[in-house]
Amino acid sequence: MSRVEISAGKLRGLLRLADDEGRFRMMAIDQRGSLKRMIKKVTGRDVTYEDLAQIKKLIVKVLSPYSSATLIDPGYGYPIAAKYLPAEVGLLLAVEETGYLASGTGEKERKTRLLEGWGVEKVKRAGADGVKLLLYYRHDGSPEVVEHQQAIARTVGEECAYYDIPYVLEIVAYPFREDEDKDSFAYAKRKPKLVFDYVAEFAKPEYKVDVLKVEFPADLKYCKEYADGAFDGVKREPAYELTEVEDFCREVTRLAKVPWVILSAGVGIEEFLEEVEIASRCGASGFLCGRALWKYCVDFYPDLDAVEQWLETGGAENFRKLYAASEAAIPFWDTDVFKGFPNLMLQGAGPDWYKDYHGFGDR
């Protein structure tokens, strides 16, 4: 079999991201809006910023040393966590402003915008081992802000060839119909082609994207083996059964070429321990999780003693599960991209490789 050539940053980077089997059990941390409402929620009055540092400060500490890699936002978190960061776990920063511009028609569409004064070369000098973009991405919305969307991610995979670092690409669909509600019975249906359009488009090469980070394409809630309320105790009429849901995660892998994680939307553990499990089994190479794993300390706050106790527990054996889960995860050498360990090749590798290299791609 031919050897697969990448850079030299690109694979230190992917080595450090991943665990020692070459499989990503990552941690998310990165929110802010959502987590901002959580807190409100809570305590019944306004977040500040010292509200957000101080519980992502302690999911860090907790629970990162669980991680293959942490994923942290810049503003927030990474300013205050980063001394709590084991020197072993890998450092994902992520590049965009959280939420999303309202766009397109009736203002239903979304547009995700970067975070000013930041970008992949700031993400680079601060010491990470990938960039992370989060894309809200409908394939069949207006073409003025599907365009704006593909560009954004096209411009954050130059710059991360240009600055050799892993680029780890999460896309989210969303509704934007009348005859759509994100728990629906016509959105279940509809959700796997949406996975499976946004896949396709964004594995080609021209994004240079080294990592998917995508939904489950699926709703387990409305799968005909979880469809009697399995996770919430509220029954619905199945879209589909479990061989379907199976297929649908082989149709991403195959479309996808490089690896791909599962991302937890916000459903809860046992839901999203579900997921990850069908997934593994089906060709991702493992997790990056955020609520899903920690979102119940947010219950104890402010009592940091209590929020950091959850932590240790429930947390911690979330965490347990989760490396359960994932256990028939792919390792990230051994996808279609890479072909297995024994075939990568550093680019460039010979003599004079220290010569020829200077860190940066051709833009």
Contents of the next structure:
2 protein chains.
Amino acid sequence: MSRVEISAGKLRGLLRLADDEGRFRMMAIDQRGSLKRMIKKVTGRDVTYEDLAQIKKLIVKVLSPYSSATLIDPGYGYPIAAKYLPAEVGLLLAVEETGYLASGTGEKERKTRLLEGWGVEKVKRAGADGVKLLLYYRHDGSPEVVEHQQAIARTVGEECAYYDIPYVLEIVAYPFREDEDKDSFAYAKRKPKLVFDYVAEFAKPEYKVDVLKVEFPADLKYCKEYADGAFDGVKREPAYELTEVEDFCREVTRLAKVPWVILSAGVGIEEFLEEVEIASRCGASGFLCGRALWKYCVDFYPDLDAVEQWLETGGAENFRKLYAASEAAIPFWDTDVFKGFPNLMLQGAGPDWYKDYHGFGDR
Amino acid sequence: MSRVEISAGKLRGLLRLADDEGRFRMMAIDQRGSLKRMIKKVTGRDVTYEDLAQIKKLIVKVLSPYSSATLIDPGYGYPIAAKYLPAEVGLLLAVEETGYLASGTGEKERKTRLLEGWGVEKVKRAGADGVKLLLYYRHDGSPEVVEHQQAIARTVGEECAYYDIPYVLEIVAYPFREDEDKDSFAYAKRKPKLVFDYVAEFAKPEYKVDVLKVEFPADLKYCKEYADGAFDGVKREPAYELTEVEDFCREVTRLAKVPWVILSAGVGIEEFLEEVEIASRCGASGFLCGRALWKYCVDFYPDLDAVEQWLETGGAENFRKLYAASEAAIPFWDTDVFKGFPNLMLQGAGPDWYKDYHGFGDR
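Can you give me the structure for the form predicted together with another copy of the chain, which would complement the form predicted alone we have just seen?
Below is the entire complex, every chain and molecule, led by the chain shown above.
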């Protein structure tokens, strides 16, 4: 079997994002717009920088120790949370601006923007272990929007290679056609293909992605075995059966080649646990879970003691369940690109490694 | 109390070099010349790249999981050991060429050289958590040598600030005068002042040092309480008493201001344990221990199984003793520069942190 070579920064970074077993058990607390809306709903007033910073600090302080890595935003999150993230937990920093630029068909398509005054270079200098880019994506969107999104993904990939730091690309499809509504049979039915299309696209070597963070390739609420209202009491017309959903996950694994993790996309924890369990036994390498993990703590805001108490009990319990659900996840070094730990090797290992390894200067 | 600000890369790096308690329990396996000589003594033949790489790999694999951070050289050590260093263990990479350039008075003085084709920039890109420079130093040396050594220390300090990565400066005095012999009453008597002089020099802010790695400021073999041959059976004329030695350590703490750790300089483990215990209760923040920890394993070379077995038993036992001996060490955030964890703060923390934090471009 031939050795698979990996550069020093990418190797160290991937090991740090994963746990000792090579599985990604990651937490996301890089929400900005969506967290603001959650806080506003509870407090009924305008949300300040302090509101966001306080909640993010507590979530990092209490829950990040359970994670193999934590994803934070550089605006509200990292400045305050920096010293509370344990050294043994990997640090992922986001590079995109929150939200999107409405574009294309009826202004219903989405263009990602990079956060101004920030970037891969600063993420690397700050000592993070990985870069995360959130990309809204519809392969069947307007060519102009599709090209824009692909170009951003490519640019960040090149920057990550240059700075030698892992690239976690998060991709999220969205409804934009006339007949599409997020909670609809039509969209649920279309979901697997939307995910396959973007995974196939961004698995191409030109994007230099190290870990794909993608949606569950189905809507479990429309899966026959759960369609009787298992998660929210609402009965729905089934769009597929569980065995088909498992095949969808296997197809993602086949297309991705690089390790992939699933994102929680705001679903409830019970639904996400099912998704993690199914994805893990069908080839995923873990999860990167945000709101499903901690969202209930916001209900207690601004009572910070109560927020903390919920995180220490309910939040921690969610994390324990997520570990159990992802037990069968594939260690990243066992995925198609790496083919096993014994195979893993530093690029150019040998007496001249340090001479050949390049710095930032020779782009 | 005023906040102490620290940059993102330095904060993350220091947290990673220390353990959860803020203490440095570090292992050094960056030996090149001295390890080569040890292997040659055992095998009686010329030492190859493979010899060094094999032993280093085993030491990293078995002992680094016990360390808060491991110091490795980029030539023989890191290329092979990279994937065996656990993600939760900090990575320190050395930047100097092994040995020194004989210079000055009777060619008995020492000039440090940086390893060609390597440097702080590459250390940062490779994903390490800190840079280590070994500096031979006599404050009373020839002006030309003294200036050369200070200039190198200053350059590396500037590079570390630029790349935002912790700077661990290791300083070692050496005998070079007519009346000096390493194992002599005269040199033992002179030792405290030699250490004070270099600590006072390199504690100056212009060197931008984050952690000082220094010698124990006395020769315990010449300390009254141990001078009856406690470590090697050789009786010696006492040069000082234990209470004085404790004062020497406190003086190092006072002069250093930044956290300091002691190095093992090839002494036996029993002697080093005493040194760590004394230094820890007098203000040191831990140790960076090399040969004292693992040197006996070399005796079994080239029987790799026996080497590994010794490391798993004797080596691990040494590490456990070192933890106990350093129980009173001062967490780095409680040293003079930081004044307590609550005080620690990201430089420029706030909504504009990510904009103000600079990348590598604007030197």
